[in-house]
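In the form predicted on its own, a lone chain appears below as structure tokens.
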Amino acid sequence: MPIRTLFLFGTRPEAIKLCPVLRHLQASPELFEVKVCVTAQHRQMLDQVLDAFQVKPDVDLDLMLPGQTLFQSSSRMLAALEGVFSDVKPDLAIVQGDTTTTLCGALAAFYARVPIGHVEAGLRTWDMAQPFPEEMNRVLTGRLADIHFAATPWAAENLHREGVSRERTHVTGNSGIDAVLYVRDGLANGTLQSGIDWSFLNPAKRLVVVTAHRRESFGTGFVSICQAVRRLASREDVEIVYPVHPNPNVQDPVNRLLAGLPNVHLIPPLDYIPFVDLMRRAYLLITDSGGVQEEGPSLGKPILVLREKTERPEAVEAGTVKLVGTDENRIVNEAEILLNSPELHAAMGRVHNPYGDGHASARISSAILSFLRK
């Protein structure tokens, strides 16, 4: 009988990294019966990725509420997932990363006595406040999981130090690289279209793409980020595009400090395909996103990370990513080094991605078969 596999996710990053995996499993119906449950923790941004990968959920809990707290979202998810496990009766539950949906999905599977697979396991900052609450979410999910799909050897070693057996740990690469390479190649050969008219961009200027949304930067951190962007925008050779997260803690300082500035384009969040298209046009990426830290090296882009700590140190060690935190002067200084030195920009932007080669989904599939059919 095919292995009934239940994928649980609720946000855009989870969807980006799980859609390639579930589509790979769906291609072998004799081996896998794939069920998909979404919590819609991020409704609109989730739907964008589902459309891009042509994935239709079997269960859509549609649990997002405006302004919901972590207490509210967690309790509602866990209660709703009880019925999902009762109805689907999966052989394996798959979660990804470190979101509230990830933790609640893993805990629900544990309560239902269903084995748990954790995609992108083993990331650590060893600081429960950075990022918050993601670091705790992934640590707890790691304790609940039965099979761990680590993107890199470093992540796998973190799990081994925490007592996870090597037999239950598989270094697969990151499935997000499967996704970004699929979209990059589709845009290049014309099989995919971003649907965005980029004619507003000035080809004579270098494009800096900014994304920032982390909870730990709300308040003074975001003010400092915006002030740094404001200073960079005063350069005549730079054009900035900032897709602004809908959270009011992001919208308020961004609109107050950056709206209407020359050389700054504040745009709504982009669907996944046009965002990859935007990144591949960029000269420099400035971000606090974990996904962009992983994807950017595959596109040959230098990345400045608006965080003091990262659970993805491999790209820092490889030299394609640099941590700059939220200090205004530090952000500006590091950006101007890359803008003023073509040699340093070229060295940092070399195409070298420590997170994978685009074949993580196939390795995850093989590991699942080995785990459940041994």
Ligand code: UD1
Second form
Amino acid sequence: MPIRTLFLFGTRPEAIKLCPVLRHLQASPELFEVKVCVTAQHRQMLDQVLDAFQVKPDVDLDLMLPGQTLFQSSSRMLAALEGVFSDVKPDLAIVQGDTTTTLCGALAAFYARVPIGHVEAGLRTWDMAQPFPEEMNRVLTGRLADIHFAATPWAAENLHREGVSRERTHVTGNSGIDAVLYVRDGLANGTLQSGIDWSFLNPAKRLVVVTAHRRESFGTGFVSICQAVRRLASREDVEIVYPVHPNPNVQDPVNRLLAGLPNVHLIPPLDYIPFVDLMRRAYLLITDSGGVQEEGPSLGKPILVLREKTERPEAVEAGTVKLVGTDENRIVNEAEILLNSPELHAAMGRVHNPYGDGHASARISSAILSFLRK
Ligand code: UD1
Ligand code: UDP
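Shown: the form predicted on its own; wanted: the form predicted together with the named molecule:
Up next: the whole complex, starting with the chain shown before.
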């Protein structure tokens, strides 16, 4: 009998990182029966990814509320997931990352006495306030999980130090790198097209791509990030493209402080393939995103990270990612160093793949088989 796996996800990054894995399992129907349940913690941004990967969920809980609080989303999810587990009766539940869906999915599987596989396990900052609430979500998910798919040896070591056995930990690479390398290579060799007319970009200017959405930066952090973007946009040689996250705590300050500025394009979240294409065209990425921090090195793009701490230290240690926090002057100074020095920019912009080699899905598939078939 094939192993019945239930993939549970709800936000854009979980979908980008789980679709390659579930597509890989679907290719072996004699080994795996794949069921997909989306909480739709994100609605539009989730659908953008489901469309890109042509994935049709078996169950769509459609739970997103505008401006949802952590209490609302977590309580509604847990209540809705009880029936999913009793209907599907999976052999294994698979969750990814550190969102509310990740934690509630793992907790629901635990209550249903279903083993749990955690993709992108072992990331840590050891600071429960940064990122909030993701650090707690991943610590708790790690405690609930039965099999852990760590992207890097460092992440696996973090789990071992917490008492997770080596047999239950697999270093697989990050499945998000499976996705980005596939799209990068497809765009380069013409088998994929972004479908975007980029002629609105001025080729004489350096493109800076900005994304930001972290809860711990809401309020003063966002004001300061926007003021830094404003100052960078005042340079004649710079053009900024900022796909703005739909969270109202992001939309409000960004629209108030940046709308209508020359050299700044505020746009809705891009579909995944166009976003990778945009990153390929960039001179510099400024972001607080976990996924973009992982993708930038594979595209050879320097990244300034709008955070004080990261759970992804490998690229920082390699010198291709730099933490700059949310202080306006620090962001502007670090960006200007890279804009003014092609040598430093080239050193930070080398292509390397610290988070995966594009084969994470295959390793996760083998690890599931050895875990459940032993
Ligand atoms: C969530 C995750 C965060 C992840 C991020 C990726 C939690 C606690 N946070 O943060 O870890 O890094 O997603 O983007 O799980 N919205 C829409 N349409 C969408 C998506 C969001 O309108 O497609 C708006 C809604 O008003 C929604 C709000 O954004 O209520 C917040 O969404 P939510 O998932 O709670 O938090 P994020 O800030 O997106
Ligand atoms: N992304 C996208 N469209 C955009 C911005 C980002 O497809 O307009 C992708 C990006 O390539 C990465 C993921 O979304 O794979 C990151 O999602 P996000 O920053 O929302 O979440 P995080 O990774 O911080 O949890």
